[in-house]
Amino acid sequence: MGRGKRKYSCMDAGADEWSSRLGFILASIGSAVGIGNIWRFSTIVGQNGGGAYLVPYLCAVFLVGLPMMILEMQTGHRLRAQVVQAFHRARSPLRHAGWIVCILVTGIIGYYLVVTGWTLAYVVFSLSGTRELFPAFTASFAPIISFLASAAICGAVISFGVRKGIERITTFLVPAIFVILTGMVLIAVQLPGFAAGVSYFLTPDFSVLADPLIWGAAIGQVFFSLSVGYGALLTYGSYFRSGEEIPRSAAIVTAADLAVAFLAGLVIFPIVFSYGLEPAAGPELAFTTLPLAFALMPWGDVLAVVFFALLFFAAISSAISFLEVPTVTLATMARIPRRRAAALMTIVVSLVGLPAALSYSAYPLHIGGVPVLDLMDEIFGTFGLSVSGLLIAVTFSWFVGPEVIWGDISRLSLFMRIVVPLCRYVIPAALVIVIVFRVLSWFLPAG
């Protein structure tokens, strides 16, 4: 490991610790469970043939996602460091890789807050009884206002610190997500298209296992859904006291993440099949297609409020964890109070995300005919997240002694003896393949 004369600690800037293991788990679930589990997961499933996508997805979760989550949490805990510090301690020159991760996460949070703002706006519309169609919504300046409001909410939560801010809000949000989803499943069971929707969603198709595009989509969704590769769980791990519990905690977070994704599928696909909607509708499913279905359903107005509250709770809990990464980095490296760092980073992400917010507004900002938000999703959310994950996996599996991250290897459980080589070999190889395919897709004609 690289040795620098200057000692840093993620506690230097006034950061505190989780009050308990439960607080750590709930916050980590809040980070992992986002709109990627509800809106994006259902979209990807629909676009990849329903149950045909589930086998690659579940393989990717257990071979890539869970081991990567354990690696991030364990690294943060063992090094007691935020992202840049952790890379610095691996090898001093690698601190630059840590800054790359922070820059990529800042780009992701910039456009992620735009979509978070959409969910917030639709909560307001639903509460007021307004059925706002997405084209009309994006033809106004409301997306910009809701984006800035979401950024302000995240910044405010982060400014209160780990226990009083992040832990307190996720202790409310995470149980609320599960309560809302369970209630919506009970309603979906009564719909006429429930059986058809469940059949489409859960019937596997093993013939697609030879399709590399399905595997690439599955790995990309796993990183997006589990919030691995962002450095957020590494940061959260640095606030956790009992490292021996990290593998078990990561397994609980992964199980909760999968539960939300599958419960969301049991809600969305029965609605889709009950009202003759298109399961492969894409991103417009949540903001255009489903609101039309709610308008036709008994108690549709109430369901609309509940559904968009669910989306907003999931989105904001993840957004908070993403914003924590650059905020605690700035607070620690610049040695400034957390609240000042939170305010500065809120301004930064607002400026970064503003072009994305404008691209779906009354002032449609496009580059080459493509909305800026879509470009940022491709650059930061798809390509950049894979690069970030690769940097984390390679650095802490190859440039840090295994005893530093994992402790006494000879005393590891059988499960952890499988996890370690997965982190060293399988995850980097999978991410290299995903990155290569993504780059090739930019230059090769579609189809």
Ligand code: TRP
Given for the second form:
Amino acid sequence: MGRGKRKYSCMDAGADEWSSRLGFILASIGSAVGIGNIWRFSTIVGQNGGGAYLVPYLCAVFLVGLPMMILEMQTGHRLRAQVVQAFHRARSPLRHAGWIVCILVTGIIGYYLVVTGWTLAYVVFSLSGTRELFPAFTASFAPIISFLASAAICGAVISFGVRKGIERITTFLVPAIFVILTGMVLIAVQLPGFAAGVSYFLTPDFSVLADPLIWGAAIGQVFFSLSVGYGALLTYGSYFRSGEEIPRSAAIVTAADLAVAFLAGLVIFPIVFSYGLEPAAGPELAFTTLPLAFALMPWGDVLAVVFFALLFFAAISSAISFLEVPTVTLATMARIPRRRAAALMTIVVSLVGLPAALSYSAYPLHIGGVPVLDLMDEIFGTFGLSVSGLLIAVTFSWFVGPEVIWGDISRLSLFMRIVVPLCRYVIPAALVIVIVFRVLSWFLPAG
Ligand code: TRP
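Go ahead and give the structure of the form predicted together with tryptophan, now that the form predicted on its own is out.
Below: every chain and molecule of the assembly, starting with the one above.
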């Protein structure tokens, strides 16, 4: 580590750090808990036959997701570097791989902020008592405005820095998410369809376990949900100077992420079954199906506000972690102040996300019949995430000495002695398989 000649100094833009381990954990939970837990998770569970999906999902969380999170956080902490610097430290030519990660992450933020914007718009609608249906919403230009507003909010938070910006806002948002969700579960428990919803959600069906596509989908969803694979937690780890108990911190973040996904399922499926809605409604579930149910429920207007606030809080704290990756990279590599880098990146992601925002607006931009947003989800949210995760897993477990990342190997705990080989062998192998199946699925007819 102590090489004399270092091409890039990590101290300029990244000098900021978390005030405490708790600040680091809350910010990381803020990153992990996002639309993925509430909107994407319930959609995927619904489309993959309910509880059937949970066994591969849980296996993927513990064998692939948690080890990857520990690797990312530990790498950031030990190398004290943002993504491009970290790759550069491994091997100088690998810095190009770091740039690939930055480009892919910029692509995902673009469309993630569009969905964040939808949640923001629905907070505003439900506050004003308007029952806006999704088709009417997307036939207007409101999705563009709310997308640009979300991008501006993220850029503003990030420009305040790690401690005064990201940490301050996540210490408010993350507890709020848990309070709202717990309250909603208490309401869902009283619904007539609670038992039916829960049994749909939680009854495992072991017959699907032989289907490799379900496993691939589970691994992809775990990466997305835990925020691993795009260097966000690597970046957050670099602001955690003491690095105290990273494995345990990662376990807490993972547990919190799982808890939110499960609690959200315990709210969404009972509502779906109580009001005779379609559990496999897909991405429209949160924005079309659930508002219909809220309209019928006692205190439905209040519930709608609270539910969309929950979605918005979860989304914005994740979007912030995405935007931090290219912002701090730009600030350190171009040696410009964080504020300016944040402003520039906000403009960049506004341009990158604009086609996705348009694709669900009065100007429905489609490519080959598919909305640009869905294409971007496939390219950056699914495929790019696996590629980027593979680059990170391989680089930091094969091209950096294990003692650099993990310290004295002979003194590792039993748990960590399992985690290190999982990072070296199991994660790269799993990701290669996921990528191969994904590519095949583009060329083979569906089914
Ligand atoms: N985890 C977030 C969610 O569940 C999305 C997310 C934020 C993410 N940062 C990330 C996904 C970094 C991959 C990598 O919605």
